[in-house]
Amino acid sequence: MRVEISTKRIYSDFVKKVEEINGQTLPPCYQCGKCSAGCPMSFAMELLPNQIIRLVQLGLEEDIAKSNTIWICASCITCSLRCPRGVDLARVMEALRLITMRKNIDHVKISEIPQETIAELPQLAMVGGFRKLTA
């Protein structure tokens, strides 16, 4: 994938509202990846914590919301704690999920649940998803 960088991308308003969202600027990261490694939801991932920022810094939205990844972070926090350079990534993937939302993109349909899976679910799994999954 060919991308080219330029100053309008990098300080997008998408780069600019995730920041906003966040209260940190993204700069810091210099692809380590310590956050990637040490995600326990990375194999179900298709872009791993680490492309993920470097993709909010330059600004590639539509490569963001074509991933899963997002949607599938836990937010367990993991990936904060191992950044050397402190970058809360588990806040900039909130940030980028209520992006998402504000659009009203809808990624689960919820009458597309079978009885028998919601009837096994935990109530606060199934609030938890929805909110992170629903507009």
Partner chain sequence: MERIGVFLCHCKLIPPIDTGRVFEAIGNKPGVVYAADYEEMCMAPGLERVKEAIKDEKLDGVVLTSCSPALYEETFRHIVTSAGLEGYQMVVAELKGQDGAKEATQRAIEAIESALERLRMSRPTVSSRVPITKRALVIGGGIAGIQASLDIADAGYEVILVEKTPSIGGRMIQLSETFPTLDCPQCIETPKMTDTGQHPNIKILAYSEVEGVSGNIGKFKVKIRRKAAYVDWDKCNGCGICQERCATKALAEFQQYLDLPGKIAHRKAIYIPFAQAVPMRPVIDREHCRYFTKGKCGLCEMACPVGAIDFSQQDSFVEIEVGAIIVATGFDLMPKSEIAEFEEDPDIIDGLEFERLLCPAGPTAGKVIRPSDGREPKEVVFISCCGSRDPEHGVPYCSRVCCMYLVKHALLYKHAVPDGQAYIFYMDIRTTGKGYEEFIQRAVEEDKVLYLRGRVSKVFRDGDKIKVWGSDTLTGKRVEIACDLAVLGMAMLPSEGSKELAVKLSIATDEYGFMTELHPKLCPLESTVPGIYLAGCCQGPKDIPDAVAQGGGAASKLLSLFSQDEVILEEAAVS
Given for the second form:
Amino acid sequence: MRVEISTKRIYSDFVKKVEEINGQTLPPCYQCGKCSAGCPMSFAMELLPNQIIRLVQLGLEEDIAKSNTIWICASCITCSLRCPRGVDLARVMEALRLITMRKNIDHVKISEIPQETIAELPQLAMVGGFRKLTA
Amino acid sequence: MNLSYYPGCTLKTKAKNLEDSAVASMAALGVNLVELPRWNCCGTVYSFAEDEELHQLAPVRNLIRVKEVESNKVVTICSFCYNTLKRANLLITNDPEKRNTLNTFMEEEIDYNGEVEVVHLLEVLRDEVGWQSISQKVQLPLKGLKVAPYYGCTLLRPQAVAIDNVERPTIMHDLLQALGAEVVDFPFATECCGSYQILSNPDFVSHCVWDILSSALRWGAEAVALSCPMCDFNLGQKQKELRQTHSGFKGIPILYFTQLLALSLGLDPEVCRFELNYVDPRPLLESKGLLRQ
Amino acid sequence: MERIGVFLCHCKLIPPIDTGRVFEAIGNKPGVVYAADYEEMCMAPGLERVKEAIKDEKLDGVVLTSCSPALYEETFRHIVTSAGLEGYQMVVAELKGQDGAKEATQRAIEAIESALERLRMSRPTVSSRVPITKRALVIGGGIAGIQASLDIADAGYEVILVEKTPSIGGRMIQLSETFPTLDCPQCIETPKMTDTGQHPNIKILAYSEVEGVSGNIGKFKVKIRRKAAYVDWDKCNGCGICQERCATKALAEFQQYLDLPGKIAHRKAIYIPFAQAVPMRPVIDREHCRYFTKGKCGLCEMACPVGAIDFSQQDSFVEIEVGAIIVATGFDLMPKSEIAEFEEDPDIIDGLEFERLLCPAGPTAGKVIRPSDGREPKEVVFISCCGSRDPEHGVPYCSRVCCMYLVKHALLYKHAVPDGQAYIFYMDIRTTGKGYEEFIQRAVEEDKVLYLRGRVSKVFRDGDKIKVWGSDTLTGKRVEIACDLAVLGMAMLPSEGSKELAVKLSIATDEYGFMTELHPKLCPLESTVPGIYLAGCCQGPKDIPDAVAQGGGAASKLLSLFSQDEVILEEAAVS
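Having displayed the form predicted alone, please output the structure of the form predicted in complex with its partner chain.
Below, the chain from earlier opens the complete complex, with every other chain and molecule after it.
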């Protein structure tokens, strides 16, 4: 099946929302892939970070939702630091997470975390994780 | 010299070894870390969202506490707290609109306009104490101890909050050198350990941790020094599992830089609280003659 | 001026201007008695109407608007003077085409008001006729400067060629072979260097720099510093015994400071930079020479058969007078250390360093080795766009030659190491020159060069290997290559000191230090100062054919000036 690209898609509410939350527009990305090349978590991602940006540029929200990428991001900011075009990709990832979490959808179910893990984890790991991965 | 000090949650619980060794070392160097009254959680991770301010309340409130005690500087020891407080402070300084909103929202508090400077303990050691003065106070040089400084993310990224060169930091190298250690430079010193993914994807964190530790070992490190309780947990606690998954891996102690500082300043090793380290560093330190048996 | 006319030009390229509003706004300005608007005033019918209006309305001052005063001022001047006015009685106001339609009218009013103000201040000029000194100065002895010098000299005029290093030849003579034909510079540039050195009309001032410049087109006075070589070049016969005897080694500029095992790329403290140097004369490097650092040695002095060594030599100055100047100061590469996420390591080198390793006349005689241990690298990674196209950390522009020289490197490497593998990381392959695309296809098909589409994020040593972390965006894979040698296609920058030189010449540079041409399309050879022309990479990154073409073009511009005997200079009369 061909993916239909149209102005309806590339200027969709989804694209607007992403830009609004992360405070920057995405056309500057020229798809060099440097973000993906340096991403410490990209080994575990179903789509590479540069592909996520591309999908936002094309307005393909469903493809982003189907991949685990935004939930694997550890907000280490290596991508943003090295991006030649000044795209703050870590912010884009957060905006995409927030679009889901603001619908009150948790990525991590607190009730499913084993007691011993909770007892073991340092406070900042739990607070940080909950802040990034739960509504 | 007295300096306002923000401990954060983890230093009061899991990372007592970090706090105790830091406070004792600084006292020995003539710096009195004065804990802030009524501090609260910094929020741990800085919120990237441009369209809301709610998540900035926690860090900014702490900065207000600093202003209240008429201090113009606050020292953090935990890398995450440093990052979150520093970035919230930059937001307040650079974004008048958000500053206004936050001040209005917290009407019960005094107005905050970025009057406080947020620094990390390593910066205090470099800029206020100085490497030379530290090395003069060293009682027990860490001679022969091969330590790899590991910076992680939050001391260096984003660029605006970096305590040193973002890609080629040397601040911890310089400290360890002043303490007489043999510093091991390795290419993973600024790679992420997996951070809060430990909560939802612990296996992926194992992958990151193995990359970091195996690289440090390949470059000849006997121990890793760091300043972040998140990295400490990941790099330390994961070793149990890595010993099983990677044959030949015998483990490598992870130490807070403050523990090495306290030790070399000749303080009672008790302040280092080595029993809290995930990999016991005492056998290594004993073998180097740095700890009496 | 009492009778001023305003002529508003507009065409389809300029957003619609509300001419009524413009006329209203300027109609009551002092002296304005006539205003008219024409479509395409720059064309012959429009110009005729301007001429008629000046005569009919007995105008004594005119303001004309134009989309590009730099291009049209001369044309307008001819028309205005043919209508009986003098040059000072005309001012051209700029109406830019890219203004938004909304602001266009207000901008036009402001531009005309400012032009009227300038017209009021304008005073009669006196024109003086300056005889042209038919001698040229060429600054920079690379291929562009050499080409310009030869063309001018062949036309019968004297050329002074100033070169800051001890020999002409420039960057080109450092190269191994040149794309896409694989000619070696030692074969194709050396004859031009020899011709330059032997040409009766060319005087080479090597190891010299321009100290100061004064004057105008037709007659510039230039002061040149001749750096002390500590060798009397008049006595010296270039035999080279001095550098054979010298016992002190240092890293060599010509070898890009490559530090190879056995110091095979080092030069001596007294040295002729390379075997084909023109002039074939040595210089002493004070930093390393034992006579200067330790106070005694003199091995070279004892060995010199003609007594040319002169430790007491000082910098000297010569002053020359020339009618026109060509600047051809070339380029440097951005230092590798600017890419902070790539480690500094002997086996991570830049393109010019690799040229020296590939060069049959180079320190390894063309054998490709790793600088760290002298071993033959079996896998080599070439990385494009290091610093280029990176507005955040480097420069935003494309350096234009890296795509081609990296694939040339890959191909030559495969020829030198047939069982080796070359990888090239790229973002876009930009190969617009003649025969370039075919060259890439050949490298891919015959030499099995593997292109990987993505930028590289990290390069670091891992034991014996150099690890390269990149991505291949075509497959959506993060990739890692453990190679033996990494070659960085570093961005091209204007050569060191070109900004300072531009200040001395009063010519404009852009924010990166490249010298600005008078018009980006129509005057690519002229600098912003009349009588000073640009050639080669000082004006922007370019490859050899383009640099040679520009060198020849600049020479012909200069020659058309020299075909006249005098130049008319207009200066405001002192009242």
